[in-house]
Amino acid sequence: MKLGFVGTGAISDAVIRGVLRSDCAVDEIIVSRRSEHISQKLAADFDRVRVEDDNQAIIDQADVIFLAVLPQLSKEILSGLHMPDDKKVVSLIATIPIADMKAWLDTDARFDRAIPLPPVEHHSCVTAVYPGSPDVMALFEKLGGAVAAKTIDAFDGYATGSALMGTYFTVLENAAQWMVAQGSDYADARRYLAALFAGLSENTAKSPDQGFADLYEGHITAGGLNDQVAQTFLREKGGAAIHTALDEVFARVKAASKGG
């Protein structure tokens, strides 16, 4: 199997990178030279890595195409190429609806959208697939697992939620400052914490049948530090702010759907 990408940034180099480290049976990847610095690298570091100049030249000689390019490059890019319709297409582009990739390029292929993170080059990331093809659904399981949104809108919402990536160093720099004020090193204390989270979501993907809330009452004492933490994060509004965030972000995202 050969698999192409039109479009090739830092996703599609940890996608490439985390299929490569896998036992996908993949013969060659095709990229396009743009961003000429992350597909020379990645053809130096494989040999099945081939870097390819002319976007349409990869369509062709792929099985499995890979969408990369900026959503607002989008429809500029794919309007000069041609899609055949027995290709299998994943899309990596935010935002950008399936009709209109496939208006776009004059198909009727089979089309995937995914929301792969940085993590899948060391499969450890769950990515959220719509509609969940079984062959993308299997090549994802592989790059740390997958998960198949049934409709449009949970799609998004699992674009949603990877927003909270920012607020999750965000919550450790602010807890790392405030050690470093009680006297500890910067470096020892982002070790501690790192270490800390870590533990936590190691504990985490080994109860997969343990809701959140449930986990919770196994790692705190009623009325101990941790409770007294997590109640004065909620008694500051700290969970409807994360409400607030998510429904502006999931509403930015609807709208760039529509704008695509």
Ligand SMILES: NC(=O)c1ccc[n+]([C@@H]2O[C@H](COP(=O)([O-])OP(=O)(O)OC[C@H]3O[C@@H](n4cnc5c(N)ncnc54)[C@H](OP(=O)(O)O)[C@@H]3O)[C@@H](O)[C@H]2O)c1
Contents of the next structure:
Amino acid sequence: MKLGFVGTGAISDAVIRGVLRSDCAVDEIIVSRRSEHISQKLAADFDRVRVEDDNQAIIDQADVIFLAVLPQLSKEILSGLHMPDDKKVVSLIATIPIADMKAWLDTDARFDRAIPLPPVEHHSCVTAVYPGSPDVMALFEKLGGAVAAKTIDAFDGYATGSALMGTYFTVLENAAQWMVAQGSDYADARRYLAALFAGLSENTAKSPDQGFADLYEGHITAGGLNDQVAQTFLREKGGAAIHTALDEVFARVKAASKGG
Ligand SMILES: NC(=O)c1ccc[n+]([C@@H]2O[C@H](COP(=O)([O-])OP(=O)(O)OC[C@H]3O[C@@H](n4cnc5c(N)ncnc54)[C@H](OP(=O)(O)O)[C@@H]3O)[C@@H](O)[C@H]2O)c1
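Having looked at the form predicted on its own, could you now put up the form predicted together with the named molecule?
Below is the whole assembly, all chains and molecules, this chain first.
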């Protein structure tokens, strides 16, 4: 199987490195020259990567084509290309609907959309896919896991959920600064909190049958210190803030999908 990448930026780099570190049956990966510093490094690091100047040549030679250009440039770039109907397309482009891409590329090819995140390089994150063709699911399973979104709303919900990363670091930074105010060195507070949350993530990963509420029960004493912090967070409307933030991001994703 030959994979092609139109757009060799940050996320293509992570996916390609993840694929080539897996046992995916991939004979060759053909990448567009842009971004040249990334495509050159990939070709230097892996014999199976070849750089092409022409996006149409990538499409013509590959069996599965990944589209990974920026959303605002996608109409201009894709409109100049033709996608034969027998190709399989995986679009990583945020917000652009499949119907728009099919119209620009003048094709009935099979499309999936996916939201890989940078840790796919090390097979340590789960990728949301819509609608979830079996071969695309199998590929992302090898990069850490895949979830198929049954509807476009569910898919946009995953895109929205991935926007919580900044909040994670904001919580940790606020906690570290508070500990510094009590006399800790920042480096020690950072190390302590990072290990605490890494351990919780590990416990969570090892207990796939337990919901987050079950894990709360398992880790936290009712009326204890952790329970107190969580209850204060809710009392101060932390839970409502998360819902409001996700609602607002979801609306933004939907507006962008309509060209709004
Ligand atoms: N980064 C993430 O975590 C992530 C996750 C999921 C989805 N996405 C989506 O994936 C897409 C790419 O994101 P990214 O973070 O990888 O962005 P990026 O690093 O800016 O990559 C975009 C790439 O498109 C290239 N490009 C521009 N015009 C081109 C053309 N005519 N032909 C071929 N390539 C061209 C750019 O090359 P130059 O540098 O030479 O301009 C650049 O390498 C976006 O739609 C984004 O929404 C990103």
